[in-house]
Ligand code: SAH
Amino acid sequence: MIGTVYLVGAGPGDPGLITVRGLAVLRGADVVVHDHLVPRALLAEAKPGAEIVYAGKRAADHIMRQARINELLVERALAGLAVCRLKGGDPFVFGRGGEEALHLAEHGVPFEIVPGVTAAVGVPAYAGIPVTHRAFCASVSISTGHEDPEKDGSDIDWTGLAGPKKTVVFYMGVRNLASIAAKLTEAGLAGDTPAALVHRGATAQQRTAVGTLATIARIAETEKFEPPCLIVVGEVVRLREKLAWFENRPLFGRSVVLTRPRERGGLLKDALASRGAHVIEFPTIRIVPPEDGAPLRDAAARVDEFYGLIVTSASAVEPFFEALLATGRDARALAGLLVAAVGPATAEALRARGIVPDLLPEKAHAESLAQALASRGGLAGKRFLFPQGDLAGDALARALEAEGASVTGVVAYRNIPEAWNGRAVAALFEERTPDAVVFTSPSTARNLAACLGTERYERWKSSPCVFASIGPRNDAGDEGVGAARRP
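Output only this chain's structure, taking the form predicted together with this ligand.
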């Protein structure tokens, strides 16, 4: 059977701006062919084993002419594969999506178009510029700025663009900015018409310059604006003064790498992202079941023989309850037990299983739990079951044993190093060093060098990049992302 080619818009920069449909297609694709401007973080959404092809036009060693891209799409579809052709912004707006779709149609290859947020709309929005506002304009036009305005017989209707109450947006125009401004002025637009230039909008590298038609080219030159840039001309640019929201957030422009397993990144990721940080998920460990599940099942089968259950990680919750269910029992088996937990995520995972912890120390670490339990007194002879990770230390058990209790530790999950290949790492970080790396357990820190590769790891270490951690075993303060130390 012939596969389908999906021409998917990836949005202008923020990976969150891909559509629901686009993400579903990307996740299901066997082959992903992406352009240079596609947010790299999206590539991590491709399924394991998917072929990732860079069809960017900038890297000298990977130049793929349009004809070759067209051929590749057809080849892979004829091989029966689902192909996601991921393009920056919208596939049909200055993206050659039309050419690719025509080629597919001519070869009888089924295709689907998944529109995206185009730069002309998404980028000004992130710069605080609404492309229309009824007080200032009645129309907006989008235009290529790539065409040399000095060439004979321009395809652009400069007089049409230059009318009053119009917003004009140019793609690919930064190198021609002086002549674009000159053409618009010549066509009758006042020299003091506001103009803005946005470089890499909707990303952590967003930079915006505001001037007028008369000044913007000089500003671009002195402030060294390079492609990709979007140009916005019109009175709406003035609104930015009040509406610039993205660049004003406290962590704007900072990139933060999260090393915890992906499915657990949620809360911290959202907290950082909502303050404007560019969050890069780079899991260095993966949580997998124990090699032998029998000890956990045996322990779960006789859980009611214990006085208490200790859970210090959300990762232990699911395997423990699965083991309990496998023995034909359910949460009622814990009815008489004291359930002691560490950390809000652990408590949340327990709640999802119908258990509200009896004890949840304010400080999210095992030592606080030991203290809280010890301060209750009367632990002599009490037995605790502690489903834990394979790398868990024995400090908690020892502290309780010192009070006369006994602790039965049983491995509920294992931490294994995440396997990253060099190309995926390079695509994720390109040549930039992040501003911070966050560790959430000792193993996330331990595996960083192996996942990054020695050369990149050394580069990060000798850069001003902050290594931050949560939990005292990683040497952090109580604020979580606070204290810094090299792993």
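Complement to the form predicted together with this ligand: the form predicted alone:
What follows is just the one chain, with no partners and no other molecules.
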């Protein structure tokens, strides 16, 4: 059986700009062949065991020639594999996707095109430059700034590009910027026509320079702009002064690594990203069911024998309710029980199951919960059920038992180290060490070295990278409760 090759546009830099369809293809692919400009954070979305192939091209530096890329796609498809050809921007806009699709068609290989946000639109938007505005332009042209060096002459209609009320976007032209500016001027554009240069648009490394056709080449040289860059020429560039937003956010330029399980990182990820941080999801633990689910099901069947239910991690909510359903019961079995929770994520997971916690301490750690329960008084003889992770300690149970209560702890889930493909790790962090790493539990910190590899782990330790933790270190803490010291 022949596999399918999917030519997927990853967008211009921000991993959040990939389409829903593109992300689904990436997550299901057996092989991911990616370009240099693909957001590295997207590679973490590949399924465990997927083959990651770097086929990047930079100016005068081709890791893999186009002919070999074409052959590779056919080889993997003929082996029956699903191949995601992940390309920056849109595969059909200066992405050579058309060449690859033709090669696949000629060899009888099924393929699908998944368009992406092209850099010509996405990058200027992230620089605060709308490529269209009815007060400034009537059309947009997209042109290469680096034509095939092996052909004779130029195919670019410079007179057409220099027409009035037009925005022109050039790809791959920073090293030819002086020539581009000169040809546009010769074709009729005034030397004071606004021009902008955007380096690594829509990424944490974005830099933008604004000038005119007469000055932009000198500015690029002075400020040492290197590829990849996008050039925007036209009156719309003037709008950047009022519309710049991406580079003005408080955490812009900072890269932050989240080590918690991917399915649990949503709230924190969104909060950091909304403030401009480049968030890299790098889960060092994975949540899996207990080896023996019988104790949890038995406890769920007897839940009405307890005075209260304690939940300190959102990871425990789903397996507990699944165990409850397995006994033929549902949320109504908790009627009359005191339900205590730690942390807003845990509370939200309970609310999704129709349960509003009776007790939610201000500080999201187990000591605060123990203190809040103890302050209610009258705990002597009261029984609590505590579905927890396999790495949870006994500090919470000991605190409640000191008040005369009894706590039945039962394993609802296990934390196991996440298995990372070495190439995927290298692709994520090849360019630089992150500015910060956030730990949400002791296990996320303990497993970091195993996921990174010794050499990269030691490099991070000796770098200015900040190691941050959520909450104090807590012996009762499992995923979502405890914290970590600096590695």
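Because the structure is a prediction, the values reported are computed rather than measured. Just so we're on the same page, rigid core means the largest C-alpha set that superposes within 1.5 Å between forms. Residue numbers count along the first chain shown, from 1.
**Student:** 2 Å or more on the CA of residue 249 between the two forms, with the rigid core superposed, yes or no?
**Tutor:** False for residue 249: its C-alpha shift is below 2 Å.
**Student:** Honestly, after the rigid core fit, is residue 24 moving at least 2 Å at Cα between the two forms?
**Tutor:** Superposed on the core, residue 24 moves its C-alpha 2 Å or more between the two forms.
**Student:** If the larger rigid part is held fixed, by how many degrees has the smaller part turned between the two forms?
**Tutor:** So the smaller rigid part is rotated by 7 degrees.
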